[in-house]
Every structure is written in C-alpha cells, then in structure tokens.
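Presented as structure tokens, the chain that follows is alone, the form predicted alone.
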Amino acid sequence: MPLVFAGIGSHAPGIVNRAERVEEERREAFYDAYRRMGQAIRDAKADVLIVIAAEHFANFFMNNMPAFAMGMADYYEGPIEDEAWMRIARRKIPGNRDLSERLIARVMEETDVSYCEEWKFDHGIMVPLNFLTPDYDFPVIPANINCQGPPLTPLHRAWAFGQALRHAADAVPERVAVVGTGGISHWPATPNSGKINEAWDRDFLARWQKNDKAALLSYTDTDTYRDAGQGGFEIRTFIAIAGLAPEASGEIWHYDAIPPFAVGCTVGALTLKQTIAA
C-alpha cells in the first residue's frame, strides 16, 4: 500500500510545559497546525503512524548508540521525563509488533537498522503525539536517528533511511503515515536556550519544500552547530521525510520562532502524488 501521509513537526518540551508564556492566539495557531496534521493522518485512513525522532539519551547512550533504530513492540511507555514537568501524564501507547517486524525486515534489505522491543518515549515523540493522537489510541512505531552522539548519522544516510522506509511501507498492505520530528535551530540545555535563528530556519525549510536533495545534504555539522546549535543536528529527521518521497514537494503549514518554546515551531507535509485508494 502506498505511503499515505508524510510530515514534519517540532518537538521541544517547552511547547507543552511553558504554554502559558506565549500569548494564546500565537500558541493556538501552532497547536492548530499540529491538530490539522492529526486530522490529515486520520483522513488518510492510516493504520499506523511511524514517528522518526531524535532521541535525547533516554534509551540510547554512548555505550550503545545506533545510527538508526526502530521499535518492535506491542506497546510503549512515555513520557520518560517527570510527568508534572512535562504536563503529559505517563501512559502506554499502542504499537504493532507484527507490522514493525515486517517493516524492519524490509528496511534491513537496504540499510542497517537496530530494533528495540522496549522503548521509553521522551518528549521527542510524546509532544507530537499530544496533538496528533491526543487519546493515545493510535498504533505508533518509533524510529530514531542518531542526532546527539558523535559521530552523528551522515545526512545522506538519513535520506537513504527515508527511502528504505518508503520501500518498506509500499511493500505492506497496511496504510502507513510517517512524521519526522525535531527542532530546526535551537540550543537546548545551554545558556542560549530560547535562541532561534529564524533566517537559518526559513532557508532550511525552503530547501525542504523544494525537496532539493543536493541543497539538503550540503550542510556540514560544523556549520549547523555554529548557525543552528546542537539542536540543529535534528534536521536529519526532516531530511529522512524528504527521502521518503523525493518526487514530492513540501508545504509548510506553520512556522513561528517562539523563544519560550525554545525552537522554531514548525508543521509541514509533503504533497504525495499518488492517489489514495478508498
């Protein structure tokens, strides 16, 4: 079954735990864009949502840092962070072990990927799910790209992972939606937290909208760290989404540089060209 939805979104914890610091109209415009994405996934009649995130040393550390990992479980738990701090109650999130195993086996035909039968979701997945599937009743398959522990996953490999995931999705009968979550420019857990390089963000998003592979893969980690902070390394998740459908252009549904949320708040989707069967 062809891929039925592919999108991108931001995931900083401040999006939910500092909500009152942003004026209502501005905050709700961002939230509404995320809710629109959730509705688009439901309208596409997706059977599962794959969330490609950048993990934050919650499950993977320097003793075991895979370039790519996917979940393979019947359910997951999250958030791993303190519930009161996150303002999201800890819960079980349904998975789909059988489908996960079939997808992972197909991805392995093209690229190396680790798999995990246990996974504690941190804010990188829980913040998007808070808006996309607020009842947490929709099957989710987590995926992680190493954006945090050098040597980081190369950008061209992130693109290739997206391609492999697309081929895997097209090989199963289930309808698959995929969302890549991360920051664009941000400096989490540093004295520069709250800093956002809006010009850099908008340039990256323009490249993503055009699905310009050469331009997307031209970034170096040195330049990204200088211009977009260590949080900018998470462009890998957005690049993986571009790799899902290199023939598709993208549309940015929302962008706003919101310092209290400490990230350029982004929601967007690829315009997939195939007709979705009823």
Second form
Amino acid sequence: MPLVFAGIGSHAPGIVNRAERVEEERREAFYDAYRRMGQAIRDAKADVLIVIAAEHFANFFMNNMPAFAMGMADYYEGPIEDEAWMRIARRKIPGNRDLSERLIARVMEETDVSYCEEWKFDHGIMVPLNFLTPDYDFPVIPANINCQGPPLTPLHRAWAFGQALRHAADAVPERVAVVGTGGISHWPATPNSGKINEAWDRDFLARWQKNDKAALLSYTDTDTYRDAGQGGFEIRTFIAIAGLAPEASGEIWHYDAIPPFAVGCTVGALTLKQTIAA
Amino acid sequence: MSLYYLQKLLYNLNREPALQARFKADRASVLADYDLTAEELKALTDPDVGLLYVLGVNGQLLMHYAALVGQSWDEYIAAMRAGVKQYGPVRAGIYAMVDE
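Since the one above is the form predicted alone, can you give the form predicted in complex with the partner chain too?
Next comes the full complex, and the chain you just saw is listed first.
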C-alpha cells in the first residue's frame, strides 16, 4: 500500500521534562501541532508508525554501531531514561514483528540495515509518541540512523535509506506512516544547552520544504558542527523523510525556537501526492 | 586514556536498572570491571560531572549519569561549566562547549 503519511518533529527531552519553563500558551501551540500530526496519522488509517530517530546510546554503542537499524519485535520498552527525570512512565509499546520482518527484508535489497529483536526507546522516540499516540498503544517500528558516534552515516545514505523504506512501505499491504525525529540546530547536553541557530534552522527547513535533494545533501559535518552544533547531525532523520517521497514538497506546521526546550521546536509533513482511499 | 571504557560503563549504567542498583550499593565493585585511569575513577567516584565532561564523555551519556547521581538540570549545566573553568576545554568528542 502506498505510504500514507510522512512527517518530521523534534524530540528533545526538555519538551516534556522542562515544560514548566515555557509559558503555557507558547508550549501548547507546539504541542497542538504535534497532536495534529497524531490525528493526521490516525485519519490516514495507518496500521503502523515507523519512527526514524537519532538515538542517544540507548541500544547502540561504539562496540558495534550500525549505520542503520530497524526494530523487529512484538513490543518495545521505554523510556530508558529515569522515569522521574523523563516524566514519562516506563511501559511496553506494541510493535509488529511480522510486518517489521517483511519491511526489513525489502529495505535490505537497497540499504544495509541491522535488525533488532530488542529495543529500548529513549527520548528520541518517547517524546514524539507522548503527543502523537499519548496512550502508547499504537504499533510502532523504531528505526535509527547513527547521528551520535562518528564516523556518522553520510547524508546521502540517509536519503537513500528513506528511498529504500518507501519502496518497502509501498510493497506491503499495510498502511505505513513514517515520522523522523531530531534536531535541527542545537547544542544539547552541553553548557550551551538552549543555544539555537534560528537562521540556520529556517534555511534548512526551506530546503526541506522544497525537497531540494542537492541542497539537503550539500552540508558537510564540519559546517554543521560549527553552525548547528552536534545536535545538528540529526538532520539525517529529516533528510531520510525527504528521501521517502522526492516527488512531494513539505509543509512546516510549526517552528518556534524555544531555548528552555533546547531546540527549535518543529512539526512538519510531506504533502504526499497520492491520495489513498481508506 | 580509556574514554571508550569510561563511556561503556555509563552506557551500561543507563541501560540496566540492576547495574544502577549495584552501583549505588557498591560503586567500587562495579568500577573494578572497567579499564579506567586514576583520573576517570576519581571523576566517577567523587562524582565530578565537570571533569567527566572535560574528559570527553558524550553529553547524552553524561546527562543521565548526572541525573543518576542526583543532580538537577541546573546543577548539571553548572557542573559542566565549572569543569571547563577548572580543568580547561573539553579534551575529546563532539560535545565541547562553544562561545555564545
């Protein structure tokens, strides 16, 4: 079944665990955009939500770091963070092992991906789900791109992973939604936490909205590190979403640089050209 | 220099509640399982989050260690700043402090 939804969103832990540091009206405007995305996923009658995240050493470490990984389990667990710290209770989140296996087999035709029958979700997945599927009852398949431990996955490979995932989604009978979570510019978990390069973010989002492949892939990690911080390396997840549908343009539903949340809070979606009958 | 094993310990601690419990009860016995320098052992034992930051521990790993040892968000940010002031710039990794 053709892909039914493709979106992007931020995942910084402060979005949930430092909520009170932002005035209610401002934070709710962002949360509402995220909730609207959850509704769009349900309206599209998706059977599964693939979350392409940039995880932070919850499952993968430098002893064996995959460039790409996808979950292949009937359930997952999260958050890995301390529950009181994350302000999200630990729980099981349903998966779909059979569908994972079929998708992964198809993705492997184009991109080398590690499969994982065990996966602990960190804030990269739990924070978006907190708004998209707040009861954590919707089947999720996690995917990861290495944005943490250099050498990082090259940008053009992140785009190609999106392409491979699209071909896989189109090949299964289920209705697949995909959301990529991450940066854009930010300096998380440093003394500079709260620093955001809004001009850089807006330029990146303009490229993403146009789905300008050459412009999206033209960043070097040296430039990104200088202009957008190590958090900027997570543009890989947004680029993978662009790669899902090169024919589609993107729409930004929300962008607000909120220092206490330590990131330019973003929600956006591709305008998929195909309208799929339910 | 055993930054890899220092981070491996923090990675394992973040993942495994049973190891966290063991670490809280008997820190030395957990530390003995890892190939660590005297400076790293001191930073973990004190605990000195600022020194761990300067040694180059990945920020995402350190953020959770700070929470584990009971630091609030603001205390953790202040500890990193104090570390840079006391020990100098971050020595490795991709989480160095930048000018604002």
